[in-house]
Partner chain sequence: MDSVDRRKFLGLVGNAGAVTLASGLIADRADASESSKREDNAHSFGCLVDTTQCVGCRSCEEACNMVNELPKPETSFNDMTVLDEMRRPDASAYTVVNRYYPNPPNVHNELEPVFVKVQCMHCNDPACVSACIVGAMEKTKEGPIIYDPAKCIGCRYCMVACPFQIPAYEYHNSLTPEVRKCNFCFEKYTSTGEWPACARACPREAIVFGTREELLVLARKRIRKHPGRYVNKIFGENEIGGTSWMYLASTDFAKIGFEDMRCEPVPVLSETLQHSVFKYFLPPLALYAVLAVAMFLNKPTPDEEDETESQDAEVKNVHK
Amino acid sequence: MSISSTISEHPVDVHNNHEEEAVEVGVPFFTRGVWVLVALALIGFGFAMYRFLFGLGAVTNLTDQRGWGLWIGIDVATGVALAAGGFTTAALAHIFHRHRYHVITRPALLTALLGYTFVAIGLLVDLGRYYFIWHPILPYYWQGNSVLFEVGICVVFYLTVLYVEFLPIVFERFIGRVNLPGAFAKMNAFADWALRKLSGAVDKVLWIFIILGVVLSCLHQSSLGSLMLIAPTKLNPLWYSSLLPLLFLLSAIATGFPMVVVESMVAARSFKFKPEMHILSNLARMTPVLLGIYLVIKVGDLIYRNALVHVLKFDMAAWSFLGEMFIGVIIPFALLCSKSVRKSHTGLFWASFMIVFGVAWNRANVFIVGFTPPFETETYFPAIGEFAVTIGLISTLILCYRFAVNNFPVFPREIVEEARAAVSK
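Return the structure of the sequence above as one chain only, in the form predicted on its own.
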């Protein structure tokens, strides 16, 4: 059944009786682990400021021949792929009306929102003229023949869509609880009325943004692969293919549910929740199908192009390709085909983590390992500053996630109150 026929028979379900009431987690923000993340974030921020002051050459190992590296391969390309859980769960719960999955849509939405926000920040650090990052917003600078422009404008639009989709969570947090300080207290009633009006207006059009988010995600996930189509002589044959856009899209879709599983289980451990295994196991049951489609097309393309022979070179690229395929695709595919693995906390987590790690490995292979610019005199390896900024961005993202779930209704009331009761005993 097509998406269009599904929508026509059942309008997109934005608010329904199947979605449990969500509440703020409300745990202490600072822990020993959080202080470690704060330290890593500050170190990364320091290197980023040094880069802005003294240029890319002062912090990175990038050269005129090697124009991109870790920040594009990991911070941008991988970040976009790992944020796919937002649009895959939105499509599953709202468009295909699998109501039992509504419980995971808010955490997935928050992960996607923060992921894309930090993709934009990572791109800002990587751009030589970072102060022109706003140019794609203005039609005067649009270039319809540029794949990079298509990626940029879709990310801008999708990031906007994600923030609109997050607005109902913000309204839910403040409606009925407006408490302005001091002289502004007289405006409490008006502010609450305005929030209710805005909430009603957003509710009426939210279904449009949900569909738009799915469409935009498919566009820029595939277009990231299209970027490399103009480099047939620079990209290793193990990864270069006219099917790169399709392979990027399929790998992102296949990673969407595993990323939700990993995020849910890590959050459950951090906040002392019980992971909702009945939901996560069902997601994992769909994953081998999506991963299998990617695997068949990937291997079939390699055979069709006679590119498998490059594996027999057993050079760095060949070993990296084998690691990506076996650790990131074949082994987790086999594991998740087992019902006992899907029902196991440990098995489900590590199988899902391998897929997440595998797609990150794939993006690093395409943009770094397998990419060989002409006239490159030295093999590229990221500098300490590049690692520091990337680790700092990831640490800051985790801190923002913790702040958001502490202050906004993201997780269902039932699991939050159950965790609070267990802690208080």
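Taking the form predicted on its own as the starting point, write out the structure of the form predicted in complex with the partner chain.
One chain, no partners, no other molecules: that is all that follows.
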């Protein structure tokens, strides 16, 4: 009864009653695991610097026949796909108003925000002339036929939307607690007043950005698939299809919730609290439906194009295709159809992880494994430096996530209290 009255009091408030419940974790930042991540991040940073000093050729195995490798396939394409948790949970909780999922929207938003930020950073490392990364924003350079232009513009806009969506979390952190250093302390009251005003304004228009975020995500998750439509002779028929954009969109949507599950459970382990199984299990109930739609269209498309015969070649691409389909789609689909798996901690985690892994595998197949240019003179396998940069970026992302949840109200209070109790023990 108390909940319903809160709702009716704030009819347009899109991040309503949950707002008061999230708090920053505030546990010590460094643990043994964190130091490992710092080391990996530094190694990646070192290789990235080497690339900036001596060129792409010094660090990567890219060739004239293969302009895109691990960094585009994983850092960019997979990064975007795994950020899908942001817009799928936003749609679920804020557009379709499934309020019980409010508690997961903030972690999912943070993951999307960091994911896209690191897509941009990954792109900076990969671009030959990284200092011109801003060119596509200026109308002088616009090239409306380019799929990449659509991808780029959507990423720019969506990144902006994500930061706007994150603003309420920042306001919440500081309102009533503004504490400027030294001489600026006199400004505290004014800053607080300004934050409140700003927060009120943002709250009023937030719904516009939330819908915009979903639209932009749909547009460019799909256009990421359209990228390869221009290479019909190079991409293996197991993946090349005029439905690639649709398949990319559907697989991203299907990955959104599993990604939230994986991320929540990893965070729970790292911060030593119990994952919110009642919410995550419920979330996983939708996954077989979403993954099933993807599976039906993917297989239907293969049959329609008579492309399944290519599996019988049992070459590298065929095995990689089978792995992607069985490990990444069919097995987790079957697992998550079972209620007991969804209720089980281990079952839910591994089934969700397989889907996350599967979408990464799919993107790697489309951009790397299945991409076989006819005149390729040497086969491509990513260099150590490429792996190091990719791993370094992922490590840095996780460190940023830890820093953010430690200092901003992202996790719900009950979880945070558990985490704090575990530390003080």
